[in-house]
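Below, in structure tokens: the form predicted alone, a single chain.
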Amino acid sequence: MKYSISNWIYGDEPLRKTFERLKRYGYDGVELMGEPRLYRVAEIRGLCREFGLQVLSIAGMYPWPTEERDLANPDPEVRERAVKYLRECVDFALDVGAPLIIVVPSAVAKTSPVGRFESEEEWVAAAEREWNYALESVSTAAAYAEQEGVLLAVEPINRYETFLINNVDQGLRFVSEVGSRAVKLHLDTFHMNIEERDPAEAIHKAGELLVNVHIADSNRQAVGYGHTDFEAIMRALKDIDYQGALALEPLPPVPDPYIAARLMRYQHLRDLYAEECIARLRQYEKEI
């Protein structure tokens, strides 16, 4: 398995600092922000040269509201915005040399389909559209990505954070539904731990589907400050063969992570956490 950290968790902290921490520990590669314009496709080759290291995701971001990152949203125009960011996307992983951009239908902290619902009925019924609306983005945006050699990979997210797919099953079944060549299957132990019964059984069920992991301990810092069952997940990913990156997400004890990337009091946790996580994996990974 390889070994990156996601560097959305570092706010606006200098890509030279991100390499230069990943490679003091040992990492195989970074996870970057999916925020194309905020980059120098120049500096992060010239620093994976430089470090040895490679891009090996990209994280879409899709923050609620938002009328340009919703491809889920019963506005046709949104949704074409939305397309339009995930190819961009696209171009961008061309342009680093990343394999996969990671992708939520829905966006993140959108915890209802849009509009106002006076029954059971209509909430349903509108939730029902807008996985159709998902789909339709999903699969215009996969044909893209298809013919790039790209990979997108579906994230399921937990229950208070979005409602369209908070669970392995409705990943799966999404994935199914796209019917794309190009779509597949990303896992998170932090939202695995609120809605799997069993995350070790989640990542027996996606199998060969699953091309990456973000990895946070159950309260969302590091590997061995919370309940996790990492010995059980490593195991899980030795049994399906799992060939791709955990990408390390873990962040200080705030309740909102895009705060909790950019607060200053916390920074010497960067090192402490990379350092850390990195070591208890790669010793579980040793003992299965």
The other form holds:
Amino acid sequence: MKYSISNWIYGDEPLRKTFERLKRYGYDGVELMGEPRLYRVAEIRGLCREFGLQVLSIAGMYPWPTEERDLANPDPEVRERAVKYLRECVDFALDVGAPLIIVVPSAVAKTSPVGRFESEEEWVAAAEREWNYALESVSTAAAYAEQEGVLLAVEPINRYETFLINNVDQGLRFVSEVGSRAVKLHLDTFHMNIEERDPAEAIHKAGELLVNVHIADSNRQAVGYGHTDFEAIMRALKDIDYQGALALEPLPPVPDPYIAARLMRYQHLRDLYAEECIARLRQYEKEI
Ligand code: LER
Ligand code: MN
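The block above covers the form predicted alone; next, return the form predicted in complex with ligand LER.
Then the entire complex follows, led off by the chain already shown.
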């Protein structure tokens, strides 16, 4: 199994410090935050060579409210900018040798369609419209990704962070409706813990469409801090012959993930979580 850490959980920490941590604890690579304009490609390539690490994935960032990153937005100009952002992420992935980009097809923390609704019917109609807009946007971006040989991996996230795609069934339906070779599925153990009846069963359902996985425990902290059954998860990944990476995304105990990522008072957890997560997951790998 390949292991990485998604560097958005370290706020604006310098890349060198992140790469040093990854190397120290035996990781194979990094998942880079999808902010192409914040990086210098030459620096990333140099750090990968120096530390013997790979960029294994790009985590697209879609913070709500946004006029730039909402692929499902009713405003066509907003959607156009969101597709442009994804194309920039594809170019960035090519520049740093990353095989895939994570896509959340509506913005993160957008828990209702855009607008005000007087009735259930209006809400349902608006949600369906945004589903279709998201399909159209992801299909457009997928045509470019397919041509460039990069994958887009759709991430279902929990109901408190999106109304659009919360679980593996909805994720698989979305992937099938886009119907592109370049569009696959990503799963996250933290979100699955909220939305799935059985996370291991969800992994089995995803099967060969699963190309990337985020790891955090049930309380979004490091492996072993919550009640997620990682043994069952590792066994399910083995059963489906999972070939992707496990990208760690554990956060300090603070409700808003983007604030949690930046709080200096929890910085001491960065090394500790990095060390514990890979050690515990490797142990499960050995035992199953
Ligand atoms: C992103 O990978 C994710 O899991 C979202 O919940 C961002 O907070
Ligand atoms: Mn995630």
